[in-house]
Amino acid sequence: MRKHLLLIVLLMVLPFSAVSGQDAAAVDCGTTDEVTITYVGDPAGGHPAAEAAAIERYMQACPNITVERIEGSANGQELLSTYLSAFEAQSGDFDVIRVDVIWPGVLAPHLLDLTPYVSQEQIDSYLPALVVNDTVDGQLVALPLRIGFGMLYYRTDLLEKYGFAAPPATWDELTEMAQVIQDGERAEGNAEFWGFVWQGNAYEGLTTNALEWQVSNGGGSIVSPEGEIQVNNPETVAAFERAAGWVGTISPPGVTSYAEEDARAMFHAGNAAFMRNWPFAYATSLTSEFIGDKFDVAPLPAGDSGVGAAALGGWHIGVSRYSEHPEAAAAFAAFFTSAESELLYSIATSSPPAVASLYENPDLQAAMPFARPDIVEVTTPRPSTVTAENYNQVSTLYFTAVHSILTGEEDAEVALELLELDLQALLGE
């Protein structure tokens, strides 16, 4: 663990050329003019330092380019709304933006086709599934930066303390183990300890959690690639009833208002045995005062289907069609998502990269032993492609229905019957 920390620190502070081997003179700046471009970056809870380091390396290589970083909203729906409002007005306020893995379809009309600006060699370096994800009507509207997938974080010291030899393989095992550990820790005086924390607020994060429960229980995948609505079935009902049973037992009553940072804060404070979160939480967990050397990660548990599921996440980089400096903006996007930059960024943030060859890099493997190149092929995508411009509404209907089940406002069977009807009306079935 401590070796990983030292590696992260060194990679953050060393000059670009010292760690990447890339000649600054070889960096394509897009233009020789003195220009300023804006980049909508991570919020404070994300990775602003890693982004700032990448921007600094780029400006060192391209002294004629100034990149101004704007902090984006931590709420994905708010960020998307901000983009769409600006783009509908054809505003040039944003040159380069972060694009959620589920947004290429809805943002494609407003994003530059990057194919003419990026070498085919670089395009071919990315995991193929991500290039497919970012290609809309034959146009490459974003470049993959990092991938994400749901993971189970667990306290190794507490599993050993209570006699568990391995992390839970099923949700039922997790429920049992979390209860045993929670009861034991509370008996020793920690009244604030809980067994399992996750993302239960009514937002996109709940869509990913609920999708993992549904798929792992054999309930389908909201909307299948063929367009079949798959929410109203006994397997999905059982999955959501199980999750609702966690609220107030092994999970805090307030978990229904938790996002990623809320779960991470409780886990980092030493007040949770298990946490569902994304890979980005790995690096910050290493630096936690309470759990830095007392945790590990595992695949999310399986449901009644016998197979686990991990929602596919991640962020990509796009360039606005309305940018006044498209060449410089595209050059920065290509630089930020190059193999050299992704190696530094990934190790600093514990975010698996989009460049396939980097998974063979020993420094990356040391920093992220859980990362493997085939992970994107075995994750569960949200139905953003098949529902296209309707995805935001699909997700909102889905997480709203799930939230009503978790809070006890609605019976699971009734909520899913109503959800099915709402999706049929929206999607035209």
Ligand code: GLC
Contents of the next structure:
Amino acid sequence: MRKHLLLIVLLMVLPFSAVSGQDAAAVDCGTTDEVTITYVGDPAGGHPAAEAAAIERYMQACPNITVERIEGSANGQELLSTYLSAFEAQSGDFDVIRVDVIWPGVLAPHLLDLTPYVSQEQIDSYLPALVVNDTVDGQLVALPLRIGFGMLYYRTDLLEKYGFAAPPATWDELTEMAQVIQDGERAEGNAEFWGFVWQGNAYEGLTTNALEWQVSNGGGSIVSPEGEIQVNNPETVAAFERAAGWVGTISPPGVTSYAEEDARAMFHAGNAAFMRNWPFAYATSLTSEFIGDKFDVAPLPAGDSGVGAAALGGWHIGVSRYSEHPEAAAAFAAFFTSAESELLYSIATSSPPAVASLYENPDLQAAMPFARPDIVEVTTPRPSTVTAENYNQVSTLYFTAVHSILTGEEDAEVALELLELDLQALLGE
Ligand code: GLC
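Return the form predicted together with this ligand of this protein as a structure block, the form predicted alone having already been given.
The complete assembly is shown below, putting the previous chain first.
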């Protein structure tokens, strides 16, 4: 309950205290012409309200600019193909777009180099690894907005009820604890209760979950930064066999069609002991009616390697090369990812920001105690830099193989042998 109140107080006070630090006259509008630009934003379930608020602040500072928010698909790969078909036709329909942290290599040919439009001071304000991520062939193709990383959400009341002193340190411990809690809750009459929910559908989200299982088991990271294919090894086989064993035991059989929002709905309804999700589920969990004051977060458990792994996620802002209003579009991208705007956006979405100095901000620290400025260094990136324009195919081959193991369609050893061959054919040995 205390967390709950704190969030409400913060949300009430922040828009005023933080904005007062921003000199509206200092906002660069890019142009004095009257122009309308489009921004492809979050659908429901994402953060449409936080985006709309940022757009509102920009339009107040720049009354000559209208930013129209278009809702993009919640499914990353669908969103990417929408972008690519528009860009391949050189369409100016989308001026400013959301760019997943894994897409700079894929989208670089279609995104404007933002270096001439953003001050060096602002570029230097971001966590350096994110600027490296967004720089392709010397061009800064996106500006970082927010960071995601995999974390474990757990029910504090249920851990206490079943006599567990701390969240699980290993996947094996999680498996045991989830089973004990699930058995107990079912025996008390909650037939809908499950131990552990996560993202098992065949999509980009499964790539992040599976990468965490694989890395924490010592199986490598799909493709190493040096280009070595790392999927066909006993550690990865064991990691995926363990996860396949969860399906239908501690996780619902339907978990193999779950995305982030399915897991979140289950956890928020009070029907799951543990959930793997991103930081953005934290704020909505705090305000959830059933579990708002009955949960906490912890690092994801360790596998056989002895340490846990969290996949790096997050979203960045890019400008289309085919925009008819590049100055206004780039100015909006810069405004949206400025320290002032990221502070408000980060707190509203409980997502760690890209601007380094914000980690010292007491309001931000209070809103997300798990945020730390070395997040990028301690998380595992997907192999999107090394595979660049091939990343989307690499990920599709990977999550398709993992999905076939989870559903029992394919044996883990066979699936990973075939995956290795497919990756070799795609990337060359
Ligand atoms: C989150 C992450 C993003 C990732 C996606 C997968 O939105 O921020 O990087 O690709 O989840 O579902």
